[in-house]
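Given as C-alpha cells, the chain that follows is alone and in the form predicted on its own.
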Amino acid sequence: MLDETIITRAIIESYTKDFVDHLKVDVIIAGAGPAGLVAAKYLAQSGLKTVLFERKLSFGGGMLGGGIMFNKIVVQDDGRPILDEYKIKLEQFEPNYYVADAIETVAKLTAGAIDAGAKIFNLISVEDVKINEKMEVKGVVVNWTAVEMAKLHVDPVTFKSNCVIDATGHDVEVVKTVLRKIPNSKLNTSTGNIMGELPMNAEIGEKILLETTKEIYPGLYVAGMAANACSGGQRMGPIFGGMLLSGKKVSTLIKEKLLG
C-alpha cells in the first residue's frame, strides 16, 4: 500500500539534501548545453566538485534540435575522439563529416556527466554572481525559473565556488551580468567588453572557438557559443565538434589553476 506521503517526503528531503552538499564547490558551471556537460564531465572525473544549473527542464541546449529540428548533428574529425569516448554511435557521411543522433549525444553526455559525479539542477537559473573583495567572482546567486518567468519578487539564494563557468551560449548571461553590476569591470577581449557573435562561418568558428575558450573575468571562463559571443567568433550551426573541444578545454585551464 502507497503512501503519498511518504512519497512526497522522499522527494523533498532527498533534494534539499542534494541542495545544502552542494552550497559550496570548486566549480559552478551556468548552462547544460555540450559545452557545459563535457566540462562537468571532465572537472569532475579529476576530483573536483562540479555543479551544473540548467535553467530549462531539458538538457543539451540548441543541440537537441540539430538543424531545423531534424535531430542529427555534425561532428569533423578533431571532435570524433570525444564522441567515441562516451561510445556515441557516429556514421560518416563524407570524409572529415560524421552524422550522430541529437537525442542520443545529449543523454549520454548528460549520463557521463552523472557518472562522473557533477550534480546538475534544471529548472534553476543564474541571475547574479557572487565576488570577493578583490571583485573576483566566487559563486552565483540562483534562483527558480518560474520565479524568474512569472516576475515574482522572491529573493533568491547564493552557492559559492573557486571558479564559474559561463556556459549560456549566444546570451552570455553570466558576462553580462559581470560587466552590468560590477563598477568598471574588463573582460579578457581585445576591446574589454563583450565584442558579439560574428555571421555563420563554420570553419572559422570551429577553429577560433577554441582560442576563445579561456577566464573572461577573474574567476569566470567561457565555453561554447559563449565563448565566441564574447570574443567575436563566428556562428558555426549544427556542426558541435567545436562545442566538445571547448567543453573540454576549459575544463583543462580549470584543472590547472586549481590542481597545479
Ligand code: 48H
Given for the second form:
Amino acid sequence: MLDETIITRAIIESYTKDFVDHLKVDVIIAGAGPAGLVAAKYLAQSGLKTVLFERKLSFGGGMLGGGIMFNKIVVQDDGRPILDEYKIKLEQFEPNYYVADAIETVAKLTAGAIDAGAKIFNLISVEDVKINEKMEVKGVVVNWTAVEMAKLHVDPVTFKSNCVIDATGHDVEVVKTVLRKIPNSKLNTSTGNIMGELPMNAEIGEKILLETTKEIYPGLYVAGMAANACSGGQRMGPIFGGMLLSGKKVSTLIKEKLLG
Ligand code: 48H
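Now that you have shown the form predicted on its own, what about the form predicted together with the ligand?
And the full complex, kicking off with our chain again.
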C-alpha cells in the first residue's frame, strides 16, 4: 500500500535539507542560461560549493528557443571545444560555423553542472543582494517566483556566499539592484554605471564579451549577456560560443580569487 503522506514527507524533507545545506556556499549564480550553467559546472568541478537560482521552471534561458523559435544554435571555432567536452553533437555548416540542437545543448549543459556537483534551484528569483560592512556583495536575497508574480508582500530569505555571479541576461538584474540600493556605488565600467548593450554586431559582440566578463562590483561578477549589457557590448543574436566562453572565463576569475 502506498502512503501519500510518506511521498509528501519525502519531498518536503529532502527539499528543505538541500535548501539548508546551501545557505552558505562559495559561489551563488543568478540565472540558469548558458553562461550561468557553464560557470556552475567549472566552479563545482574545482571543488567550490556552487548554487544556481533560476526564476523559471525551465533552464537554458534564451538558448532553449534558438533563433526565432527554430531551436538550433550556432557556435564558432572558439566555442567548439566547450561543446565537445559535454559531448554535444555538432554539424559543420560552413567553415567556422557549427550548428547544434538547442534542446540537447541545454539538457547537457544542465546535466554537466549537476554532475559536477552544483546545486540548481528553479522557481526562485534573486531579488536583492546581501552586503557586508564594507558594502561588498556577500550573498543574495531570494523569494519564490510565484510570490514575485502574484506581487504578494511576503518577506524573502538570504543565502550567503563569497562571490555572486549575475548571469541574468539582457536585464542584468542583480547589478541593477546594487546600483539602486547601495549609495554612491560605482561599477567597474568606463562610466561607473550600466552602459547598456549596443545593437547587433555578432563579430564584435562575441569578442568583446570576454573583456566585459569581470568583477563588476566588489564580490559581484557578470557573465553572458549581462556582461555586455553592463559594459556597452554589442548583441550578437543566436550565436552562443561567447556565452559558453564567458561562463568559463568567470569561473576562472573566481577560482583565481578563491583558490589562488
Ligand atoms: C533568478 C533570473 C533572474 C533573477 C533572470 O538570458 P539568458 O539565456 O542569459 P545568458 O547571458 O546566459 O545568455 C544570453 C542568451 O540567451 C541571449 O539572450 C543572447 C545570446 N542574446 C543575443 C541577442 O542578440 O539577443 O538566461 C538568463 C536566465 C534566464 O533563465 C532567466 O529566467 C534567469 O536568468 N533570471 N533567475 N533570479 N532575478 N533574472
